[in-house]
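Below, in structure tokens: the form predicted alone, a single chain.
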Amino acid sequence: MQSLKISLKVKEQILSKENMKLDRNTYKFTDKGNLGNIALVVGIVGLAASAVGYIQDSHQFYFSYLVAFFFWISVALGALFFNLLHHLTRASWSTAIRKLTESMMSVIPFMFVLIIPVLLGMHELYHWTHEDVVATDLVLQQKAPYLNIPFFIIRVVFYFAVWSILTFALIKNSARQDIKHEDSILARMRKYSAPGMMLFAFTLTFASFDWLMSLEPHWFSTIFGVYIFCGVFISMLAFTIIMVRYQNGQGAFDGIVTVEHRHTLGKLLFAFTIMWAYMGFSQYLLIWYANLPEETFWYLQRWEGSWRTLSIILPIAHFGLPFVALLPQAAKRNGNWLLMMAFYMLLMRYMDLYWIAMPTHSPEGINYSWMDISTMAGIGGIFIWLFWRKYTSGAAVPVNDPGLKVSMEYVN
């Protein structure tokens, strides 16, 4: 099967707007912005003014960069994640923004460096390391074999391993095919997607198990990665939301990504966020129900002071509110609109993920730091600096991608 090249006529429709920055022949950019440079700036600042807080109060320092970590970290991994389903699927809709969301997820060899800080902390963030508290504590010492330091520093490696070589690998051989198309590539997309998914899944799981769930080690819950799963999805799909928003309105995907395509992305944020509150209730129902203490303490805790309001707060901002949002179609067709809940839901992506791992930190309510603030900016100034400095790199889409036509061609 010969390459699919975009149609003339098609491409002279999108090199005819005056606002485009893409080159005629490469549909490389040839004006990057200052998106790059500022985030790179933000980062910096963010970082520092974050090794300062941790002069001042480490113990605060390694929640706030936890959460930060993780809330960055998922938008790489959600990525990773569409990127398998899409050539696992053989998806055609989704081949206009693939570009973009490799881009995202070929930040994640650098998060490995990011870690670092989390991994320095590990003696403040979670209490199995103490071996004080674990020579006290049988449920601790029966935890031991799994709940060590070295054993944890293993693991962590092999997730980033795994995630590494899945992102390398679809990469390396979409840079083939932005060369020339051959169908061996695409053959060799999808070959690397089955078992990458299943690894993505394993790895995904334990990783929310360690770096989070561990916090409070006595407590567990089997549906918690699932949990974590449709969290990390959101994140992802809210990011690319406003990424092409972004791109749509310097002019770039103009006559690439539609108002068909925000659609779609729209009804799957709308749709995780109805999987997220039906497993965030699921666990709920199941451990309350059960009413058994080494299970229920975890939410009880969330009902001391403070932390009782953001879990009212919690389902109804993140799920009811949302849920009437996006449930028009309009609602999801208007690019405005849209970018709005976008922007939202990462806010409520931040709300949850504070509200699973800072009471461990602060049980007798709420205490939000500036930190908090300091620690996002940071890891998020160098997430974007990195995922803007790729994705400006190459080509903005899969030029010889057979898909790419039919995407843009894409009707809901």
Second form
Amino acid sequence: MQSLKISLKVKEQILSKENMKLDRNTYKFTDKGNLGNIALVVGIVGLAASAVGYIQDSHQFYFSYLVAFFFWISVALGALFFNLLHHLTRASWSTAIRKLTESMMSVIPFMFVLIIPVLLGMHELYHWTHEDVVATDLVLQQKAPYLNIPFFIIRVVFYFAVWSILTFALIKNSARQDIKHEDSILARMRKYSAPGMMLFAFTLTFASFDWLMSLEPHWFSTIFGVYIFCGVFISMLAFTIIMVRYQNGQGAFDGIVTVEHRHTLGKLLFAFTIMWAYMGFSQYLLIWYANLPEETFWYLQRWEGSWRTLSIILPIAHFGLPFVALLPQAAKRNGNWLLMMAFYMLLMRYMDLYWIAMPTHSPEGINYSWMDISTMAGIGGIFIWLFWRKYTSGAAVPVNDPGLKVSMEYVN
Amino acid sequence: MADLAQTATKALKEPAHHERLITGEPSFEQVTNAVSRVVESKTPKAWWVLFGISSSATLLLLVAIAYLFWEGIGIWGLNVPVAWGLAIVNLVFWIGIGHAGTLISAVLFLLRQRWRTSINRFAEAMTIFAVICALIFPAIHVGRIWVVYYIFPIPNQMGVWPNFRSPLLWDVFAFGTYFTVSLLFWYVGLIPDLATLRERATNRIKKIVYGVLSLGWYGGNKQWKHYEMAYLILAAIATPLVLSVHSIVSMDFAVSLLPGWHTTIFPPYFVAGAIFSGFAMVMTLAILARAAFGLKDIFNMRVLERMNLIMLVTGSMVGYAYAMEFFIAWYSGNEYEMFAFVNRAFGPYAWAYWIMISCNVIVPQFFWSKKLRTNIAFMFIASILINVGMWFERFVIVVTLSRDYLPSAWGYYTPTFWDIAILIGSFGLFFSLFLLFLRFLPMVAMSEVKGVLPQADPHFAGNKQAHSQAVS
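Having seen the form predicted alone, please provide the structure of the form predicted in complex with its partner chain.
Let's see the whole complex now, leading with the same chain.
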């Protein structure tokens, strides 16, 4: 009862109109609201609780942590992709949310710190790190030039270097534009985005191979990187919808980012939900059809015990329901409905990652742990705190961008 | 539905405030004249020459097919394990060409890419002709042509049904749907322009033929309303087909157990490749058409540049897929898988493999340069090279099977004269149909192009003038 009261109070505070204020001339926040503080508290509590969990059951901790880590970095990487795409296509509609998405990707360098527990837990997460296992396993010996600890760490550093450099390059130019606009700044950002997109495709793919696919080091699928990419973009879109709606709810974003932008974000969310299903189905159908034991075991694992239930639910809940729920135009233009769907898609995304990673941890069936929640809250809290801190530190929109007016007046 | 309706109004009517999509500031009348002239003027000599060449090639196709029916598929270079040979290579090549047309007419329409209006019509026509060319190959490959109807699930007295689990049967459905929808979509789009030609017809036969085909179109408000809705619904139906058709084609290979064929990225990889090659074909044809018929304002540099950018994107996707295949072949730890790829790159067909890599991966990367992607000569050569590369991609996939598990049975697949004759013949058929299209139907969607002209905007300054004059 007590906790319910507290949560109601928190909700009230978050939703109260007076919480956040935006100066309409400079687009700077005069009142940053308390989202950041709440997130920081949640983050610290979550991480502290997870640390206790680590002492209790380190195996569970590491798996929960990996899922939570990948979930949150997905939002940041999705935002990086969104920005690269924005510049490459010279999109006009998304200029008004560019600062928002830039702030989301600005968390990437910090995620490098948050991946350290994954590196420390490699021995528990990835059984290709066990020398005795590899010694008796010909296939793993074959893969050893790729799947070995030093190279794994080098790759992690490389991925983060690439992502961070791209992030810095874009954010630095964005900051420069805030002082004084020059066409050359946008041109430069576009210039970075072109090779950036190429690098992004490959780094994300190999990161997903390393962090998720190699949990089952015998299994392989060429579509896996693309499948993960769809999920990454879904995470980012859903998170953006929530943040836009949150600020609309505060009245801070009125007339800047409107139902038109949410509608477009909703359309993208809808499209990538289908894309996700297409990739997932392609992978499943081809493996099912060929019925090669070296591939099917991955799905068979997910057909054990209660995993079977999740395997049946996943395509329906992650594709079937949102397909219907996001199809009508009204669904994408109704603020509350779209907000609910965005939360729902984040949940689905979590479920998908859980379904990919966790059967390695508890092959006998779903073994949901409180640490799954605490790590999500921990990393999520820190993520949102960092994101919010960056976002509210400057103008909420790229004030000097010549495309801003077009974007603010954007109509679907 | 309301969503769709909105898209339709926007896509067709949104004022062109960003930029001029059609250069040279033509009036509505000039657009009609420029496009209709191609159909109405006296047949140019060059057309007869080209049609002579392509219809001769078509004749070669007919002869080759007749001989094939007489002798059986033994006249081809087929062997085991390369049991499909060039027939499947050509099938996949042609069906892939078609995909750009559907992407341009349906997907880009839904995405409100208004620059598509210039190339829309003839890209769609290309789709239809490419699908016709493609469909020849599975039909003539069955060997016993007199029982070709077995590929359809027709109830029969023998109780014999095709295998519903076979992707080859899915192909029948996929191609059938694709051809039907593409044809309808194309025809619906043609109706207003057919009516224009009917109005301009100078002799009775033309008047009757275009009159019947235009289904009594008079351009009334209500007609436009229904027309736009029908167009939009067909676009929405055609959109998933862009993905589904080539995904199913890829499954012809990928559902098997064969190393090099069975890999999960095949569906999206084939779709990207199909769009890639299709755009290259549209480009080749567009450059020829703009030069031959003086349509430089309609097929202007902005349109061509954007097409090049799409080729850059899809070409990079194809490159990504090649890289994934290669990496995972190694990562799988499966020696047969590894062998299949090493054999592709360094085996007896290495020449074909490297043609494929250079044309598909390296050539489109030159489009990063603005200078090159706005250079007509370069893009013309590149578009041809890309199609060569995409043909070789399928060739590589199919013929590198010639080294399978049993080294003593390793051989080298060589196409025979008749294989090549049918390939050339299919190009002949494609170009014959295309030339006929250019001669008898408007190759640019006049009504749509007018829709993206500045005058179509109710707030256009010129209109205001005319309006105030009319009022006063």
